Structure formats: structure tokens, C-alpha cells
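Consider the single chain below, provided in C-alpha cells and representing the form predicted alone.
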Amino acid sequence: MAGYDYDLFVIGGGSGGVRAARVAAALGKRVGIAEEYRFGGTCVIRGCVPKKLYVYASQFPEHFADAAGYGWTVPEASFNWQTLVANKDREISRLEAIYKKNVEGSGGETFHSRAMIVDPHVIHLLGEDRTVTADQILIATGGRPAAHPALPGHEHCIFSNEAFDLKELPKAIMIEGGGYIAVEFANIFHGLGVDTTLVYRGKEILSRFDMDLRRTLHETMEKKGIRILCHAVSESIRKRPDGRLDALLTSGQTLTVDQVMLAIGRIPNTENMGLEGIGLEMTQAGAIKVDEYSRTNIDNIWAIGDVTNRVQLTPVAIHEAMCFVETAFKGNPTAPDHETIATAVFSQPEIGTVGLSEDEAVKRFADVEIYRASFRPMRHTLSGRDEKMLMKLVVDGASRKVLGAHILGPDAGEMAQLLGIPLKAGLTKDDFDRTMAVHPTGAEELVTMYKPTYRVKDGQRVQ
């Protein structure tokens, strides 16, 4: 190791990335990281914490209107979209600072520029214009929106990228996509008073997620006012004399927006890096190709993250991240655990999940139990808010193993978190009986459901 520069060079200063380069400079380890926009990467500066921000801010013309039953008299809000992006922009300068500090508070180096691997040892900084050697190469560049430039007139459309920082807030927006950004970003504008259409060529928002969370969103979505077209994707763009677009639709109706929003998938970053040049092994969608410890095909380069299209989830890429250091530096290979993940959806209501949905365990498990609760929350009794909550647990029917809870309500994303807990633990129904309810709560539903909603034996479903 003593012949190169560095015994770690990190290309990618995001939250996998920049953990990497600071538990490892923390080990003594010579580390540089570079980074050729803004440390943080995507989660930070154009993802989840912004986007978080921006929900916050859009739930409060609910939280007003719900005052009311409570006793408040609030006056008439407005709201000021400028101010929003100037504060979010301040916040996400903090972070950013913070997330630089850290690595090189730990010993790192940072660089801002874009690097290039001239061959599995030799990195080139093209901001700086120089080279430099590392025993140990990671990529940890993360991915960006998929664009569509098959679509007429994509150039007149947005991003997810795009979308925090509009001069101005739109009167209309159409957008296209089902998946959790999309379904997000609906959610947003809508809350801020954007009159909102989400399409998605799909059946049903939110693949993958379990039905009932799916077709209860999409109910109360629409409830609230939001458009949903499903089974229907853009034909065209065009741009209007007066600057407003018509997005002609495979439907065959016109929408007339101020703008087009694209959230139809993400990509790797992975162009213009090298790779091929020193033969690293990539997938058709130009994810780097990882065995089961991030290691590429060359043997002392290795990926994490949004780049390797495994789960593209910020706190996966912390911990394949971990995982990295343990086998790289520690001696101690370690392999990322990708099962069981909790996730959440920031919709309104937003969507907490953790394990398996009804669909899945159905076609592995031949004898399944479901518990399912539907009620309208407290918060909601004295508002008169018409909004339910939904909780739901899928059980194996032979081991009682709880193989999924699916929750749609307030706090969602909260008790998602609380739950991979004992769902990694792989307990069991008999000890969610067990627990004793905290109450009043929403949350008390996940173990006071003693008796199945109904079972599904052998694909047949069953009271």
C-alpha cells in the first residue's frame, strides 16, 4: 500500500461514499474522496431530505383546516413558494458542509471534481487536472432521473432534480410515473395548491408495494383532488404560444399544464468514467455488475449504492458502505443483508412497509394468515377529516413467523421503522399477542389483531 497515494480513493460524495471515507480515515487508512457537484449526493442535495422538507410543508393547509375542530380559529393562510426553496437551500448547505467535515475531520482528503479511472490503480481529477494512485478504488456514484428522449417534446420537461428549485410554483402539473417519487411529488404540489395529475401506464400506483396500501392511497388521493390516469403514458409535449404545455396523452386526452414532470425510473451514473476502458463488468442498464461484497470483477475495485441498481435506498448504501470497510479493511468479510428492508412512502397519507406484501408471501407460503384493520384515526374523530388508516400483518398460517406489516396513515414512516425490528428478528404472531397496547394509539392495531381478517391456502383465499 505504501507505493500509491491513498489506500482508499472514493469516487462519489454521497451518504455511501462519504460513510466509507470517513469510517476508513478513521481507521488510519490515507483516503481521498471526490466528489464533482455538492457532498451529500442525492439524498441530501436533490432527494430525500429536501423532498421531506417540501411534505412538511405541504401538509399544512390540512393542519389548519383540521384546527378548526379543535377549537382554533386560524386566519386565512398564504403561502410563499420563494421562501420555501430559500429556506431548504440553507438547510441543505448545512448538510452539506457537515457531510465534508466529517470525512475530513476523520483524516480524509476531498476533492471537488470529477474523477476518471485511467486504469485499476490510477485516478484522474479532471477539475484539477492531475493523477493520482490508490491501493483500493470505490464507486459510489449514485444514479440520476431516467430521461425520455423518445418522447416529442422531453426537452420541455422536468425532474425530480428540477422540481425543488422552480422560479416559480406552477397553477398546473402533470405527473408522469407511478413509483414513489412520482405518487410523492403528486402529494407535494397538490398540498401547496398546484392542481395535480399523476399518470402511470401501470394498473395500479405503486408496484411492488401490497394492493390494499396501493388501492387505498390511490382512493384517498383522488378523495383529496388529485387526478389519478392510469393504464396511460405522454404521446407528445408540445409548447404553447402563451408557454404552457399540452402533453397529448395515449388516452387520447390533452392535458394543458404549466408543467411536465418525468419520474419514470432512475439510471446509474455511469458514463464518461473510464469503466470500459479497464474492463470493469457492467449490467445492459449500465449498473456495475458486484459479487455479494460489492467487489467488481477487478479485484481491488468495488461499488455501492444507487450505481450498483440492488436497493436503492440511502441507508442500503450506508450499510453496504459498512460492509465495505469491514471486508476491505477489517478483515472481516461482511456481505450487505438486503432482506427484510423497511421503507416508507411520504404520500398523504404516507405508506410504511417492512417485509413481505400479500401477493409475495401468497406465491411462497402455501397456508397464509391476514390480519387487516381499516378505522378512522383519532386526530382525525373531532376534524371530521374522512380519511382511514389502514394496518395490516401477513402471517406464515404453519409458523406464525410474521412475514409483513403494511401500514397507510399518520406516522407511517415512523412505526415502518419501529417494526423491521421485530420482523428481522423473524418473531412470530403469538409474540405481537403477547405485547401489551400502548393506548390511545393507531399503532396499538399491530397487537390487538388476535383473529385472521381471512386466509389465503394454497392461492385460494378462505375465511
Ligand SMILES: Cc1cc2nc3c(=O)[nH]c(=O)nc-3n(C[C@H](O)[C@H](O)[C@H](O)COP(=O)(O)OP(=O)(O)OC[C@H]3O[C@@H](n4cnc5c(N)ncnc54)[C@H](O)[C@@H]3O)c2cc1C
Given for the second form:
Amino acid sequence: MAGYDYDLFVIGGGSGGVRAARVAAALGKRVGIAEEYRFGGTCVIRGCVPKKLYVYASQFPEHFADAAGYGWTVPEASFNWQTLVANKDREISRLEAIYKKNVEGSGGETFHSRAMIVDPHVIHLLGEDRTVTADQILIATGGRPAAHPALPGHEHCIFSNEAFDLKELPKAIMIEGGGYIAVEFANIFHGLGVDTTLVYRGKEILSRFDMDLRRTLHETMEKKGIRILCHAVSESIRKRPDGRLDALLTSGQTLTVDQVMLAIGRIPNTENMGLEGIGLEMTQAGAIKVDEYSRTNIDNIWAIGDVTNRVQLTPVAIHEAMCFVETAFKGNPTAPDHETIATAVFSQPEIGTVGLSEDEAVKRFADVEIYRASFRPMRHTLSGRDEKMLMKLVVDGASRKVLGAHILGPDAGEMAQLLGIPLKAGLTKDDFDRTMAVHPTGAEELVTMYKPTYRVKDGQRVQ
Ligand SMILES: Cc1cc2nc3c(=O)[nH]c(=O)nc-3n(C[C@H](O)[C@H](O)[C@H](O)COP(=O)(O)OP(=O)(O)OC[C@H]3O[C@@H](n4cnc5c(N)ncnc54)[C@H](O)[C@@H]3O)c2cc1C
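I've shown you the form predicted alone. Could you give me the structure of the form predicted in complex with the named molecule?
Starting with the chain above, the whole complex follows.
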């Protein structure tokens, strides 16, 4: 396509955009990519990576406490929030540079600029005040935290973006939301010594996860000292003369805190990009509509990742990028596979999960077997920590296929990654039973639960 400046122009230098740009450039395509903020995108700069670093930071007080049962005397520990923030900043800057270098090293051209589309083949780079042309355009602009303008006092609230870089660690925080971001931050702040309240409008935190895990995590978090108020939302946030905030809740309570963090969802970045002007179709939620190959209604424009609001996870954005390159540049139309995605919630304890929850399985299958084990992990025998690990397999009684695997406890995320393989391969409970255990581990329970704990037949629980 010599008539255009680029074979591919990517808008957005996050997980999906960088992968597509890098792989297409490595194929010899002429690729440009524009990022308005920082290469690496949400995941690297203000999502998965800094979040996990903060999870590690917040776990130390429990490690120190648990050490006593193993004979250690740990002197009184102190924590410096500014050190954590600075070290996090150094690490994400390192990763940011690698992301940019990888694109350039593959032959792609990077632009530090906001981009908008002025015509199906023309992109305006605002930072450079110039236009470029491209044969194919990929939109990978991600999403951002949903604001709550209807909430009186919303201007006093922060979002996950700001939570990473607070000047001071608050003494008390209220987090509103019940999704994984809200739950993870509640555990992070609590672990760092902040008086933490989670406020959620629904009946139980973490909708769409297995109810057993949701309830057990809720109980465990409360036992640690995190206040969880379900069936409640904030009605107003008022700044007090002393600078603190009063959050008035629908339940009638008023919480006085130093920070209110809203984690009530994420919305796709599709505004002010010229998309309406070129007639690009969008969903009611403002996400870009795509077909199974990530192609929009305009033939040469594609979209991947969070901006399409399919499954908002980094590995999904990356997978969609790889499929896009196969389809658009390798003559091998490949639809991304969104089935059976293993995932984790880095709560404390952690959740690792893949496949159908019990409730979902029961809706779809007439005979469901549940294998369930709840036990104290070995590390807590000497530490004395009163925390249970929960493991659960959801099996189709007719075909014996394992439909879902759900874990709450140490290293659950790591286990979910490996469980993703047998579940994706459609293996049966008999395959699990034939697998030798690794002893002594927590994971061995997954292959030693020989008898169903209970069955659910036609929606009715039977023993
Ligand atoms: C707090 C938090 C924790 C998370 N934890 C996890 C986790 O543990 N595991 C997981 O899998 N996922 C996690 N996610 C989700 C994950 O970060 C996203 O799914 C992933 O980053 C999506 O990648 P993307 O390429 O679609 O978009 P993004 O990574 O958001 O990248 C989009 C980029 O486009 C840029 N951009 C936007 N508009 C323009 C424009 N007009 N011109 C130029 N550039 C533009 C943005 O600045 C951004 O850098 C987390 C998210 C958050 C917020």
C-alpha cells in the first residue's frame, strides 16, 4: 500500500496496541503507533503491574505476624508510603521504556501524541499538529474509571489512577464498588494499615464469581478488619473544615474518612477521537462495535482491547492483537477465543478461577457434581492464622467434563493459570483423578477430591 504513509497505524500504546504494532512491524509492515500518555498503557502504568506491587507491599504485616509461630522475633516494623510509590515509579518507567523500545526495535515508529481519525485513512496527531495516512487503522485506546457526576461532592473522590500516587497514605478510606479493583484496593489499603471500608450496592462483592468464594472472601476480609457494607451506596460526599470527608450512605451511616475512592466500573475511551464523524458504530455503552475478527463497520478500521468492552483483561487485549495481525496481515482470519478465561483477584486471600461458577453450571447442565474442600493451609498451622483455603471443582455429571475450578487461598492465581490448560482442553474429572498429587501442597486437593461433596440435579441440591 505504497500510497499511504503506513500499512498500519495504531492508536493507543497499551497492552493490545503495543503488541499489534510490534508483531505487524516484525512482519515488515510499515507501522506507526501513537500514545497520548505513557507507553505500556493501563496495565503497566496504572493497572495490573503497580497493583500487584502494592499487593506485595501490603502482605508484609501478615508475613511478619506469621513468622512468630516459626520461631522468629521480628522487631517492630514501620512502613514508608513514599518509598513504595517511588520504587513503583522506577519499575513502571523501566517497563514503559521496554514497551517503546520493543516497538521501535521491530521497525515501528512511535509518536507521543493524542491521535484522532479524520477520515478512514487519515489520522491527525494532535501533539505534532500533522496528519498521517494509513491503509489499516487499529483503535486500542482502552478505558478509564467511570466518573459519578450525579454524586454530590464527587469532585472530592479519587479513582484507581490517583490511588497509586497519593501524596500521603490516608488514615481512613472508603472504597465504593464491588468489582475486583475495589476489592483488591480494599485489601491493599487495609494491609498497609489504613482503616478501610468497602461500600457496595449489590448483595455480595465480586458478582460473576462463584458465590462460595465470594462469601468466604467477604467473611475473611471482615475478620481481618475490613468493613464491608453491602446494599449501600454513597449519597453525598462533604468536605469538613478539617479537610476530612464525610460520606453519607443510603444506609443512613456517615463515614468520616481521608479519601473516598470510586471503583464503580470503567468506560471505553472513544470520545473526541473523530469516531462519530467517520460513522464508526458504537454500542450504547460507548464501546466500539466489532465483529468476531475485531473489525469495525468500516472495513479498514479495527478495534481491540478494553475499548471494545468484551473482556477487560490484559491477556485478552494481547490475544485480540495477535488474532488481528493474523487476520489483517497474514491472510489467516482468526477470531479471538473468549471462552474459559482463567483469571485472578489479588485479594487477600487470593482468588483464582476458570470456567463456570456453580450457579452458571446449574443453569446450563441438568446434573452437576460439586467437589469442595475447605481446609487450613499448612503454612497456617504454625502461624496460627485462622484462615481457610477453599477449592471447588464444578463437573458435568453426564460427560464428567470439569466445567469450572475455583480457588480461594495462597497462590490461587498461579494455580488458576495452570488449571486453565485442562479446562481449555476439555479434560474430565477422571483425568484429574488419574493425576498424581504433588505433596505437600495446597494444590494437591485438586486431584484428590474423589467423591462429590454434593450434586445439583435439575436445579435441586442432592447429596
Ligand atoms: C487498577 C487496575 C488493575 C488491573 N489489574 C489487572 C490484572 O490484574 N490483570 C489483568 O489481566 N488486567 C488488569 N487490569 C485491566 C488491564 O489493565 C486492561 O484490560 C488492559 O490494560 C487493556 O489493554 P488495552 O490495550 O485495551 O488498553 P490500555 O492498556 O488502557 O491502553 C490504552 C492506551 O491508549 C491511550 N490512548 C487513549 N486514547 C488515545 C488517543 N486518542 N490517542 C493516543 N493514545 C490514546 C491511553 O493513554 C492508554 O495508554 C487492571 C486495570 C486496572 C485499572
